[in-house]
Amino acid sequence: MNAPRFQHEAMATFWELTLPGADPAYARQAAQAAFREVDRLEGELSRFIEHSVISRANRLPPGGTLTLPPDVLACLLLAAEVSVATERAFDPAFRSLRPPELPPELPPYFLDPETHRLTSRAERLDLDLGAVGKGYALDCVADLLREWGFTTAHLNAGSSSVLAFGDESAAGAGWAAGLVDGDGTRVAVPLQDASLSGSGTDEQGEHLMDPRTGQPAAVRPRAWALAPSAAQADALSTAFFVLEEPQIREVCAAYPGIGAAWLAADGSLRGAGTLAAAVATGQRTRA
């Protein structure tokens, strides 16, 4: 019997939920609740919605403050953690106009977790959570589905961000996911209670920038990140697209549970951290 599957459009991409072992009517109600949550988060996190929290933050004058709802604060705090861990290879505010006196190691805004307030340090703040917001929404949807009693699910936000928990087959192998090498060969990655995200020019065009230079990133055609949460995977895949190979390996070594894979200049697939074994020995099929 096919598992109930539901689709939705939000955040400029398609969303798909697969909910095996559930009564179809109950699964549909849960999916509708999940997609309402996605729409709510888009209304807070998108810089393209005029009255979103992020849009209002971007209109703050220097020194201006804004009280953030819990989800926006949580997403920004996670983004800040990844930015520090990758030495700004991921930076959601790199397009901001910084005052000359602001030290380069400081972000152009200040977050106070206790008061939930954001204060602009920029002459013009430009926050863009596009490289982490979808992942954060996936995590929130997964939490909601668990509250509804689901013990296994597969969640997909476009073709670049996937989160799965539980086991598709009840055989302990997790859900099927994969990487694709330069020859179009698919390398299997079992996905269980984790998220896999990809960034690259083949799907997103030549728009990915190196936040440290403000110039287009041209290190490699594609990179992936495996992480416990979709928000982490989303942000890290963007960083891994930009970072050099030794830096990628350093990040994976410093943070257990993190994996990276990337296409090298010769088209070969390379891996580090929790993705190293899959790249080295994973089952390969033609994509």
The other form holds:
Amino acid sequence: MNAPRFQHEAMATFWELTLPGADPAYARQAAQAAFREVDRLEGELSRFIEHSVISRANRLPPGGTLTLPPDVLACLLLAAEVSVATERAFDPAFRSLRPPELPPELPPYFLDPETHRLTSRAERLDLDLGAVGKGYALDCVADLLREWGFTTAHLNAGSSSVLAFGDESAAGAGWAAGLVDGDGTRVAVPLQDASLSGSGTDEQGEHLMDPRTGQPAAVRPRAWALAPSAAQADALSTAFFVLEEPQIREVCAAYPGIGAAWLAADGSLRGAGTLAAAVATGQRTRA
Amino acid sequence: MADLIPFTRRSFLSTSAKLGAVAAAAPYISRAAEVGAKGADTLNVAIIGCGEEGRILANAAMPIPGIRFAAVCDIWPYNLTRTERLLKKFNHPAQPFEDYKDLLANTKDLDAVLIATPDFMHAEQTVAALKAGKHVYCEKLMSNTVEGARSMVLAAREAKKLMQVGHQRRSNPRYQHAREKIVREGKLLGRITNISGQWHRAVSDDYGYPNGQAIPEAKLQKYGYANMHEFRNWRWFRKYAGGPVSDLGAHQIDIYNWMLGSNPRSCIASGGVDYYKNHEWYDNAYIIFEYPTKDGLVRAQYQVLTTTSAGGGYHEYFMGDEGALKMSENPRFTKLYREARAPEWEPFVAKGYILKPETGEGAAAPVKPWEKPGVKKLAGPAPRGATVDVRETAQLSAWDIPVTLDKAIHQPHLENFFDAIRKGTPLNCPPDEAFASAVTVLKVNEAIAAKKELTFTPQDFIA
Ligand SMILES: NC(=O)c1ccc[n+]([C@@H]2O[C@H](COP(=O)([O-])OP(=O)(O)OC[C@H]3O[C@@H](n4cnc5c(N)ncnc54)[C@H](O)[C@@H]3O)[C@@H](O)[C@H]2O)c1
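I would like to compare: after the form predicted alone, may I see the structure of the form predicted together with its partner chain?
To see the whole picture, the full complex is given below, headed by that same chain.
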């Protein structure tokens, strides 16, 4: 199958769109529109762009407030949902400097969806959408591609977040995606109108903080999340990276439609929720 | 985990949450304090041209207190609907129009219009709005012709209404600080002898549009467009605009004039349509201006390249015998360097004009953005190309400018426009100065075509 593929660099990673079923020139223009959308979102969501909305939020004085464009509000609301669902194993603002009197159950900022405003409760807010922004941008790109008439597409951000809709082939099984376990075995996960995201340590073993403790997490080597949207999958995979097994299973049981997979201490691949079946019986090949 | 939020594809909260209704998310949700001026102070504003820039202006203007979008206009329903929806999300009662004439005739109590249509429409729409008694914020380039730009200056004068042209760097606090404190008061650059400036961008494909969103041919022609391709890619065609020299160069060449407080006396330039097959305008150009200033001659070079992202993006680099100042809308490219022969700069640190090296915005960032710690692996297509480090490490010899732009990049320029309407604040880009910049930019294309040096008199820059 040689559907047209298009590449781009943004948000410090590479992006690749696979767009079958259209005239290649049309697909190219759609991809270009999609990548401009990613760049635009980076300009709003990146905390490393001085005038981005997130950078401005991070410079708010205590009690300061800021009007959010719709995408920033939507991304922050999604982040709030995942934060609540994972009891702050995912927390986009855990590095913030909190005033001593702020009750621990309150996050260092709040959102007013009606007036589109963010208000800081922190001495210094430190919002970082690095673990949800790429996924959010994938969701926006998927919307844009649907608007351009695509009924099937595969969207990849840095091979750490993948979103697919429609079918790769006539077989109706969605797009082939997969998890790579500890000893290099690839476990097939068909992806259709859903997103798969992974988090893992690399060889240098960078430290990941556990937002709940502010201490380096006792991490497993790798974790994945499957979710209806890429923003959720992106954020959830970060949470599954630091959560204990029973808590991961709890999240999957509480939220239908969510899947988790992770490498256990003994190197075995475990799964829960919508990823349980794939982990148990998915086709295995050498990656 | 009581009160579950179902995970659907979109945020549950953004579509259905009323304040406090979702207990589980309650810690993140609360009512914001009232802000901003209400009442008599409100300005009714409309946008004409709802493309990429029109939406940027809408987003930059909405947080400004007392701005109420009463109407929007675009001939393309696809863009019109999108912007109308955006404004309505923020409770602006924006009434949609296809034709700007209907908007001007039918919007009650309209104070001002923001014009962000392709350049060839600026003069007609600006003049009509001024005649209708509205203040106008018009995007750069003011017009694609000198006559068009002149008609705008005259109309503003006659109507006694304000017109601001969208050279937003002039309102950027970092640019203002650089001009007022570093260059003029502190004279840190000594005598400015040269400028170099550039905008480099990689090859980009022509713009398209979703199937089913084409404007019917008769309507396109009514509004002056040959076809959908030209309508979407107007920048590259002579009928509608001035190509990259005006599209990108306008911002920076305007800053040359603004920083020096002078207009050039000559221009020599070379450029061509050397790469793109279906464009009319020069896709690359090299330009040299001579500026007479009270301190002596400044020779200024500018280049715009549209087939490479190499060479450091976009900046305006002012070089003097005691220091050099590299300005950019992107703070990453902004830097200040001291010549060894210059007087010590410590006193300017004490005065708050500059920052010691490695302490400002340019200092190296400790973490990589967008990266979860570690490598994340999914089986999928292999990665292409390396990831890029978003922040370059600051140079040791470099000094920093202690000013941060704390708003969307167009917001200060819009605020200046609204303050001018409300309180008589002087405009940062008034018609006569915008006219001089438009002439400077438009002469470049003329110089390229003529293949010889063009010389100017001060009179050429006066409408
Ligand atoms: N200041 C800046 O930083 C900046 C940046 C980009 C563009 N601009 C300027 O903004 C203007 C628009 O550029 P853009 O990038 O948004 O282009 P665009 O093509 O994305 O948008 C132009 C919009 O104008 C509409 N339009 C065309 N003719 C019209 C008419 N007669 N009446 C009403 N609407 C009409 C089009 O349908 C389209 O929606 C240009 O003058 C450009 O130079 C300024």
